[in-house]
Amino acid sequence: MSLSTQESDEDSNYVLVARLDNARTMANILKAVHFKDTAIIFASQNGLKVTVEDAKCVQANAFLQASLFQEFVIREDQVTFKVNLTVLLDCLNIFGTSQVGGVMTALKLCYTGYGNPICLLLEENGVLTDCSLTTQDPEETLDFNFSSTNVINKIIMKSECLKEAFSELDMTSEVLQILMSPDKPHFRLSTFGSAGSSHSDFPKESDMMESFQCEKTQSNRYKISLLKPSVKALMLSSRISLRMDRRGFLSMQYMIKTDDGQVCFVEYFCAPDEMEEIDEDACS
C-alpha cells in the first residue's frame, strides 16, 4: 500500500503526522540551511520551522508551511525537538537525490512526543523504507530581536544578479561590506582581499530591483564565513529580501519555489562584525 493511501490506527498515538508526496521538496529546503549537523524543529499549526545556528552570530530558519504537505496533523500547540540534520537529509535522500522519469519518493513523518524518535516512512515504486531518528532536548535558540519597526533599509530584488555577484566574491576577504543608501550607489557589496578591494553596485533603477526602501545610508561588515552558508539558499531562490535594522543586523529572506510550484521561505539573520568596525575606527 502506498503512503498516499495508507491510513494507520496508530496515527492517533502521534502528536505530529506530516505527509508529502515528494520528499525531495523537504530535502531541498533543508539543504538550504544545512551548515551545521544539528537543527531544532518547531512544529505548530502553521507548519514546520527548522532552525540552525552557528557561533551565536548567524541563524537560519527554513519554513515549511502546513499547506505544503498533503497531510499535516499536530495535536499539541507546539512540538519542539532537536535532530541530527545530516542524518535526516540522508534519510530523505535514501532513494537518491535525483527524480528519474518523474518518479517521486513519498514521505510520512511521525512523532510520538517528547523523548521519542521521529519515524520517517519513505516509499518509491512500491519499495517501502522506514528510518528512526533519535531526538534530543532542544536548546534555547537565539532571539535576534529583529523587529520590522526597527528596520531602516529594505531591498527586494531578483536573485539572479546576486547569484552572479556572490559567485565572484573574493574569498580571501574576511568580510563582506554591505552598503544600502538612498543615494548612489544605492546598494553595494565590497570585499577586501589579498588582490585589493572590489565592489559590485546595484542601482535602484535596475530591472533586478523590485522594491527599494532606504531611509538613510548604512554600511556594515559581516564575516564571509558566516554569510557563506546562505549561498545555498540564494542558489535555490528566485527573489531575495535584504533588511538592515538600526543595529546593523542583517536579515536575508529567500523565496524558493518547489517542484510543484508552491513557495517556501528561508531566512538568515547575521550580526555585524563589530570587531572589524572597532579596528577600522581605531585606525582612522
Second form
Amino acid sequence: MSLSTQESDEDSNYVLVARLDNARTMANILKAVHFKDTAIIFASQNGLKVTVEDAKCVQANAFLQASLFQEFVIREDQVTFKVNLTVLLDCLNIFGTSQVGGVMTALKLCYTGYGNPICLLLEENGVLTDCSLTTQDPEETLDFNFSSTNVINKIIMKSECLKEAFSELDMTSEVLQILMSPDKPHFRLSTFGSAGSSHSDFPKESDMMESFQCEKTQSNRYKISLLKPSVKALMLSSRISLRMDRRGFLSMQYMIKTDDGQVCFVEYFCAPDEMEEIDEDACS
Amino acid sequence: MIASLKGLSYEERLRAFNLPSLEHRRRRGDMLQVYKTLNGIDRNAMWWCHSVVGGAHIGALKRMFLLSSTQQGSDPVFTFTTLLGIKPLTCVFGRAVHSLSKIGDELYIEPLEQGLSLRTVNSSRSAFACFVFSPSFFLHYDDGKTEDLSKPTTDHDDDDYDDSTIRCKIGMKSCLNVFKSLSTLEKTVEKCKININMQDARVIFQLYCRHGIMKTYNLAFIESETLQAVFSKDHTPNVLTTQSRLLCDAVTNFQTTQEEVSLIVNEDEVILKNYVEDEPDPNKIIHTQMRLNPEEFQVFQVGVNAEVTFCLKELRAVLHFSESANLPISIHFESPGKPIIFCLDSDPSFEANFVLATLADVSTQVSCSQRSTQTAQSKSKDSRNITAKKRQISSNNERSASKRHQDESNISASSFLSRNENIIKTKPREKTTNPTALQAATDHLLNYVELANDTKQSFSTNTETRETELRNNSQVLLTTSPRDSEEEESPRIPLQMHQQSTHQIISGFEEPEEQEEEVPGTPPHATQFKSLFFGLSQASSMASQQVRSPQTAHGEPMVLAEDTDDED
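Form predicted on its own done; form predicted in complex with its partner chain now:
After this comes the whole thing, all chains and molecules, with the earlier chain placed first.
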C-alpha cells in the first residue's frame, strides 16, 4: 500500500518512530505518572522512558518497552526531549477516554530530531487526527543513585490491600511513615493527623505478600503530598515492589498489565523527609 | 443399638436409662464451668468454643467469664467481632457512627450499665442521638469497672459517678475516618477492637482485616461530662411503629433542600408534609404532603392528635441507619414543643434513640412577662398559628377555645411550658377525648382559639393553601383543644372572643411576619427549635433519662438536657 512506501520514505527522516495499535495502552501508563505538566522522554533501543519529577524529591518513571509497540525504530542511540505531558495525554485521548465496542485508536509517534516537534497521528474508525507537540530542551533528571546493592529491605506484594490503605490515608497528616522490619510489625504505614495517629500493619505471613526480604528495621517518613501521586499508579497496578535503601530512599515499582496482556512498569522514587533513621514510633 | 429401645422416642429412651436430657446436662456443665471460672479454678476458655448452637446461653456465659477474668483496674476494652456472613456487626457500628456524624460533630463515648453508649448532639442542641450497644453485641466487653472476684478484699466497686468512670468525647470526623468506607468494612474487616487508654487519653480502634492486615487508629479524646438528653419515651401519648422502609420512601418525596417537615397524626391517618415558614409568594413554594394509612404501621397509637414539626435532615440521619439495618422504627411524640423520639430498639443487642426538638408555638417564645402585653396583635398572630389540626377541632371546641385564647393570646412559653407536668393532653376529636386535661388548660388553648375560629371557616375543607398560609408563622401548632378544659375557662375570655373572632379570622389570612417585631425579646424564629430541648437542670443528675423536663419558673424555653462540659 502506498502508505508503507510513504512510511519508509518519511521514516528515514525521523529519528524516532513508534507505532501502537492501541493508544490507550500508552495513555494509561502515562496517566500513572501524570502529576506534573511536563515530562522528559528518553527514547532508546529498549523503548521509551517517561520521567516526571517534583520538588527535587520525587521522581516517577514510566517504562514503555519496545516490545510493547508494533513498530519501534530509533536511529540514534538515545533521544531525549521535554514535552508537555498534559497535552500529550489530551492528544492520546483525543477520541475520548471511554472505550466503546472494542474500537481501538491507532497511534504513530514520529520525531524528527532536536528542535522539532513530535508528531502524533491517531486514527480511529477512519478518522485521522494529526497532532504536533513542541518539544523543549530536556532538563537534568535527578539521579537517585538507587542501586540494588544498597537495598536493605525489599517487599513485593499484591496491590489490592495497599490500594485501600493508601486511599484511606489520613490526609491531615503531613508525613507518611513507612516501617519495614524483619520483626513485628513487618510492614507498617503510619500517619499522624489532626485526629490522632493511625497505623496499617501488613504481616509478612499475609497471603498478600509475595516476597519479604528485610534485613534491618527501618522507619522513614515521607511527605504525603509527594507520595499521593503514586496512588494513581498503585490503582492501576497489580503488584508492587517496595524497596528501601541505606539512606532511607524509597523505591516503589508498580507492575501494570495492559489491555493486551503485556506488562509495563512504573517506578517512583522518593526521598525521605528526614535523613536520619527514626526509631519505631512510641505511639501505641 | 439396644434392641429393647427400638422405636422409642428420645425422651422415652432417656427415661429408660434414668438419664437427664442433653439440655439439662449442658446446663449443668455450664454451671460447673461458671463456678470454676468465677472462683479462679479453671481459666481455660476453650470450653465455650465447643458449641456453636445455643448461642444465647453461651454468650451470656462467655461474657460472665470474660468479665470476671479481667484484671482489676484495667483499661476498658470492648472487642466486637463480625462473623462474616452472619451479622456484620462492625458494619452496624460503623453505620451508627456515620449516622451520628450527620447530627453532631463530637462523639461522646461512655460505658454504661446497659452497654457502651455513643452519643452526640448537634450544635444548636436541637437534636440528640444515642446508641447503646449492650455487652451481647460484643465478643468481649470490659468496661474497666469489673471487680476482680477472685480477690474479694479489693474494693473496686464503682458508684455511679466517680473518677474511674470513663466519659470521653472524640471528634466525629476522626472517628468517621476509622469507619470511612462501609463497603470496605463489610468486605475486609473481620474484627474490631476498641480500647480506651486513659493514661494517654487515646481511644484505640483496631480493625483486624483479611489477610492478616491490621489497622490501628489512635484517636485523642477529651474527658467530658455525660451528655444526656432528658426525655421520656414511655409517657408519650402517641407512638407509631413501622418499618423504616416506609418512612424512607415517604421522605424521598421531599426535596433535598427541605429543612423541616411536619408529622400530623389523628385517628385515621398519618400525614407527612413539608413545613413552610415564610411564604412570600405562595406560588413559589412547593407543598408536599404524604398521607399514610394507619394499617401500614405496626403500632399505631394516637393518644392525642398532634402535629409536630422537626428537622428533616436529622430524620434522614436516622433513616440512613435504620434502613440499612432494616429495622422497625418507633416514633414517640406528643405535642409541639415536646421532643419527638425516634427509637430503634427491636434488636436486643443495641438500642438507638434519636431525640429531635419540635417547633413550639410562637407563644412559647415569649416570656411570661409579655403575656399581659398581648393584644390583638398577638391574637392575630395566633390565628395564623392555626394549622392542619384545626380540621379536627370540633365546633364546640372551637368556640370555647377561642374564648380562652383571646385572653392569653400569646401564651408565653412560661405558661405553656409551666404546665409541662400536667401536660395538656390535647384532645383529638370528640371520639378520642383524652380525659387528662390540664388544670390551666386555658393557656394551651390559645392557638386553638384561633384554630377553632378559622377551622370552622375553612379548615374543614382541608385546603392546602389555607394550611400553608396559616403556617407562615412557623408557629408550632397545637393540637386540638382539650375538651375538658372548657369548663375551666376563665370567665373573662368569653367576652373578648366574639369581638375578636372575626378579627382573627381575617388576620389569620395575612402573611405573618411581624410577629417577630411585635414581641420584644422574642428570639428570631430560627431559634424556635433550639434551647427547647437541652437544659441545665438535668446536668447534675446524669443518670438515666428523666421523665419530664422541668420548667423554669420564667417559662423560658425548656432545656431538657445539656452537655455540662465546662468548655461550653
